[in-house]
Every structure is written in structure tokens, then in C-alpha cells.
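Take a look at this single chain in C-alpha cells; it is the form predicted on its own.
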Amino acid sequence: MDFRLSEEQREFVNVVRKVCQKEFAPRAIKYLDGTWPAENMQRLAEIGVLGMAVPVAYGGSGLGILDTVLVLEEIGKVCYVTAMAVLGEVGVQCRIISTYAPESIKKKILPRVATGDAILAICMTEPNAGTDVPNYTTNTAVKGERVVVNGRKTLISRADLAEMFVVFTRVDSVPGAAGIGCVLVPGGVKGFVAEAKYHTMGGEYLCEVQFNDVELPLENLLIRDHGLKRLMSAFNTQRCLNPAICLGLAEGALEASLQYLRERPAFGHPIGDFQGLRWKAADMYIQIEAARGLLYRAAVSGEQFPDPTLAAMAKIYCNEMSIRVTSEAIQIHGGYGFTDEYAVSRFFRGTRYGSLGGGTTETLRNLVGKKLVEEMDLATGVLGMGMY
């Protein structure tokens, strides 16, 4: 097995870190009252990072799935608010509508997207049913060459400013898993109703969406039978840039807590030289390590998505090793730690999504448990899974 990265993945990377760290390091502070950050997205649509999603025949890298999972962690470890929309851009509602939607959409919108003049958004959220897709009661209905969208979404991420909306929906009211599929609609059609309703902890504005008898071409319904397995495992992508955020978020708050260690003196001495404090460093970058091996074997593990429970795997221990590398990296700064001003404070409230979206870890947990239960051949062990 060979871990290390092309030189052309090294470069990359190199230019992203170098434009977080002179750039968006300084202003993260003040996207905390869910201003949008669109300086920070136009500069990375200027070198190429938002278009990693998109085709190379749409004006875009069309890049894999690890190659934005290390973007995206560069981006985490810096500001929480410009990951989130970058994750917007490149994730699994660009992927759907890069393999799904017809020639006619593609040429309208993947290019727009790759320049940043362009906002996607995904809908699946609903009040009744967040995890519990099969439940959900946002209907499409197909009526002769047009299709009539009826439903309400919630905690829909930049549906306030989104030009296209990837839904969730289902079609001609088939209940059950059966009926779910996936229609397009763009922002400001007739009938459709975005309100930014919660501030998060975070720094995002989340939205309420409601359908209310909006009206498409038959086009616009991407996918219609029995669509949710194909979009569930599109949604596996999701699965490996939710943590990746979330690692980015525990090296940035590993980065600062080495530096604070190095220059705050008590008794005489940085604090860096006690014992203590330098096995919590310890600890924080083992479960940091762990965190990525899963995570990048994750990233690599499909053709077009990524393995289910290996996603399933990485996002799980992602998501909670985050939330305590930056809870410790706040002990370590002490009180200062607990304040706006110090960047740790922000990585622990914006990790703390990480657990909650994308499937929360109790749901991936159970895909996990069943996968072991139900699936491994007890003559050859976990070895026998298929999964190396």
C-alpha cells in the first residue's frame, strides 16, 4: 500500500494552504454572524477549487473524491463557515447533477458553478424526517411532460442565496423507499419559498424551503424509480467531506495548541515543558492520524463513490475524534480558549455539526453493526469483507 501523495495532489495542496492560512486565517472571525463568505469562495474559484467537482467538458478539474477531501481539510483548519460552502460546491449535490441531470442542465449550470458564479444547494432534511429518508412526504408529481413539486424542507444550507437546489422527493406519492427520487429546482421559480431560520452555533444561516406547487419541465426530474440507492451511495461522498472538515477542524486546533504550548510561560516556563500538557499534544495527533488513515482508504475505496461502510467507518471516528482533539485544544489555551477571539473556540463549535449532518454517528453505526452481523463470512474474518 502506498499512502503517499502525487506531487501533483502535493502542489495542489501546497497553493490551497498557503491561500487559508495569508487569507481566510485572519478574517474567519467575522463570518461568525453567517455572513456569507464570498471573498474567500471567489479566490477559490480563482485557483480551481470549485470546480473539483465538475467535469473537465464543463469547465471544470473533475477531480476524486480524495483530492477534495484534502482541499476541504486544508480549508477546516482555518475557517469552518468558507468549508461549509465550499462543501456546497463540490459535494454530492454537483456529483448528482454531473451524473444524473441531462446534457441541457449540465451545460447550464456545472460551468457557473466552477467560476463561483453559481450556488448549489442540497434538500433533504424535512420537519418530520431527517435520517428516515423513506418517510419522506416532499411529493413530485408527473403530469404529462411537466412535474409539480409539493413539500417542505428544513435546515437547508444556503437556500437564501442557492441558483439550484438538488431535492430529495417523492414521485407520484409511491410510499416507502420505492418512491424516493431526486428533482431540480432552480431558486425564485414560482412557488418556491426559502426563509433563513436558524443561526447556528457554527456561523450558518440554515433555511426552511417550501414547495408550494412549483412547476418544472419533466427534465428537471433526474431521478424517478427507485432512485434511492443510487442516491444514497452519491450520498457516500458526502460521508467523506463531512470528516473532512472535521479533520481539518482538529489539526487547526492542534496547530494553534502547539503554538500557544511554545509561548505561554507559567512558572517560569512555556508551558510546552510540562509533562502533562505534552502527552494531551500526544494524544490529540494519534487520534488525528487514526482519524486520516481511515478517512483518506475511504476516499479511495470506489470507482465513481465510496465504499458505504468504510464512509460510514471514517465519518463515525472523524466526527468524534474532532469534537475531543478541539475540546482539549480549549483546556489547553485555558480561559482564553473559551473566548471568539482565540480560533479554538470556533473549531470546537463547528465540529460540533459534524456528528449531525451528513447521517448522524448513531445511523452510520447501525449500517456499520449490520454490515458485521449480517455480512461476514466467519471462515475468513473481517479480512473476508472485501474491504482491503
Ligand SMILES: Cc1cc2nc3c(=O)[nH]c(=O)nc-3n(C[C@H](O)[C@H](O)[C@H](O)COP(=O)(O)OP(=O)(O)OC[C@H]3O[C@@H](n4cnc5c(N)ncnc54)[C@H](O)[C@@H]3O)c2cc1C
Contents of the next structure:
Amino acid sequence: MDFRLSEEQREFVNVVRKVCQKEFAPRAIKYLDGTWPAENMQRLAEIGVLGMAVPVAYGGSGLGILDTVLVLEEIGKVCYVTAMAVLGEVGVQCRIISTYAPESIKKKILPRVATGDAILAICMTEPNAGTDVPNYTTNTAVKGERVVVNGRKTLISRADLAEMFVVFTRVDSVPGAAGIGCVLVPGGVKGFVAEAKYHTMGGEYLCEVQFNDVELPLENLLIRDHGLKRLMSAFNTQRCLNPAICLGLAEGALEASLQYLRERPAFGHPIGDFQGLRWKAADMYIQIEAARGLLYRAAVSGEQFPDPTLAAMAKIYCNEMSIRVTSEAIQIHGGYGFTDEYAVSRFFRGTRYGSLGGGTTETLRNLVGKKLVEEMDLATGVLGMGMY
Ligand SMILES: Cc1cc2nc3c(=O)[nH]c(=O)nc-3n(C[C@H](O)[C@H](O)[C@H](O)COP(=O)(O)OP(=O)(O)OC[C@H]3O[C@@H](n4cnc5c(N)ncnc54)[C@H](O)[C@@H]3O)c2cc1C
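What's the form predicted in complex with the ligand like, now that we've got the form predicted on its own?
Every chain and every other molecule in the complex is listed next, the one we just looked at coming first.
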């Protein structure tokens, strides 16, 4: 097993790290009110980050999941809001378009994603069903060479800014999981409404989206039926990228804590002289490294998309670890840690997103538990689970 990153990966991460630490960290606080981090996105487009998931043929660099994890981790260390904005461009929606969209649509949208000129959104969650995908009610009716989309989605990131929406939809009212497919809806078409509605504790706004008789060419219907398996398989990408942000938030919190431990005096010493606080730092670091091992492994586990069980385990562990670690970072910072002035309070707030978006920790535990109880061969044990 080789845990070393390649020379190219190190170089790219170093470029991203410098930009994040020098330029993004000082202005991270200003995005807490929901301001879109436009200047950061422009800068990330310049250094090639926004084109990471765009294939080379469409102006991107077509990098793998691990490269994307490394970059999101660096951005997460300084700014949750920017990391979430980047996730929208390098995550599942871009990979679904790159994999399943017809040539004409790919040519139109993907080069604009790489340059930062087009923002993408994904619409899964509905007012009455989030986790419960088989009960989505948004419907796409096929009418000859056209399709007509009707329905409502909620808690959607960037929907007030996005140019293209990857929409999970029922097709032709076929009930249950078998009826779930995927349609691409360009923002601004007739019958499309998006409204920023909820300000989150992480900083960004989430939107309500309506499709009222939105009429589109048939080619926009990317996946027609029995699409849930293919869509969920692509979604395993998100299950590595969401935890990358959490890993970054935890690392950012540890680094800020180490600085504070060295600088903050109490009883005539830096507080880092207290053994109890050193143990906190050690425990934070141990958990970060354990999470990193699981996540990087999940990121390189699949041919096209990551292994679902590894991705689920990595996501659960990183999500929960980041809440514990950032909370300890606040404790180390004392009362200042609870204020907006110190990055650790922002990091803590950001981590609460992790276990909600991209598959909740409860449903992912269902997935891992099912694999263990129903599918694991007791004769070969865990080593026979196909993960090594
Ligand atoms: C910051 C942020 C950004 C988001 N961006 C997007 C976006 O861009 N696009 C999008 O589509 N959505 C987005 N979401 C929504 C997110 O994907 C949903 O909140 C999530 O899928 C959960 O759905 P829900 O909120 O409807 O909760 P529900 O599905 O109603 O779940 C409520 C609770 O019940 C639990 N639960 C449900 N089913 C089971 C089960 N079978 N077993 C055990 N427990 C269960 C859940 O784990 C959860 O704890 C975003 C959310 C946040 C916080």
C-alpha cells in the first residue's frame, strides 16, 4: 500500500494552499452573511480548480476524486462557504453532466464551468422527501421530442445563481424507485422559479425551486428510468467530497488551536503547557489522521465512482470527527472561541452541514449495516468484503 501523494498532487495542493491561506483566510468572515464568494471563485478558476471535474476535451483537467478531495480539504481549512461553492462545480452535478449528458449540452456548459462562468446546482430534496428519494414527486412527462417538468425542490444550494440544474425526477409518473431519472434544466427557462429562502448557520443561503410546466428538448432527459442506481453510484463522489470539506474544517481548527496553545497565557505560562490541553490536541490530530486514511482510501477505491461502502464509512467518520474536533478547538480558545472573530466558531458551524447533506449519517449507517448483516460472507470475514 502506498500512501504517498504524487509530485504533481503535492505541487497542485501547494498552489491551492498558498492562495487559500494568503487570500481567502483574511476575508472568510465576510461570507457569513450569505455573500457569494465571487472573488474566490474567480481566483480558483484562474488556477484551474473549477475545471478539475471537467474532462480535458471540454477545457478542464479531468482530475480524479482524490485530487478533488485534496483541494476541497485545503479550501475547507480556511473558508467553509468557498469550499461549498466549489463543491457545486467539482462535485456530483458536474460528473453527472460529464458522464450522461449528450455532446451538444456538454459542449455548451462544461467549458463555462471550467472558467467559472457557469454555476451548477443539484436538485434532489423536496419539501416532503429528502432522504426518501423513491417518494420524490417532481415529475417529467415525455411528450414526443419534448419533456415537461413539474414539481418543487427545497434546500437547494446556489439555485439563485446557477445556470444549469441537475434534477432528480420521476419520469412519466412511474411510481417508486423504478421511476426515478434525471433531467437537466437550464436556469431562467419559462416556468422555472428559484428563490433564496433559508439563511444557514454555515453562512450560505439555500433556495426553493419550482418547475411549473417547464418544457425542454428530450435530450435534456439524461436518465429515463431505473436511474436510481446509476445516479446513486455517481452520488458516491459526493460522499467523498463532502467529508473532504469536513476534514479541512477539522484541520483548520487544529492548526488555529495549536497557534492559540502557544500564544495564550494563563497562570504565567502558555496554555499549551497544560497537559490536559496537549492531550486534547493529540486526540484531535489522531482523529484527523484516522479520518484522512479512510477518506483517501475511499477516494481511490472505484474505477469511475468510489466504492459505496467505503465512501459511506469515510463520510460518517469525517462528518462526526469534524464536529468533535472543532468543538474541542472552541474549548481550547475559551470564550473567544465562541465569537465570530475566531475562525474556530465558523469551522464548528460548517461541520454541522456534513452529516446532513450528501446522505445523512443515519441512512449511510443503514447502508453499511446492511452490507455487514446481509451480504458479508462470515467464512471470509471483513477482509473478504472486497475492499482490500
Ligand atoms: C447546507 C446544505 C446544503 C444543501 N444543498 C442541497 C442541494 O444543493 N441540493 C439538494 O437537493 N439538497 C440539498 N440539501 C438538502 C439535504 O440534502 C437534505 O437536507 C438531506 O438529504 C436530508 O433530507 P431532509 O432534510 O429532507 O431530512 P429527512 O429525509 O426528512 O430526514 C430527517 C431525519 O430522519 C432521518 N432518516 C430518514 N430516513 C431514515 C432511515 N431510513 N433510517 C434512519 N433515519 C432516517 C435522517 O437521517 C434525518 O436525521 C442541503 C442541505 C444543507 C444543510
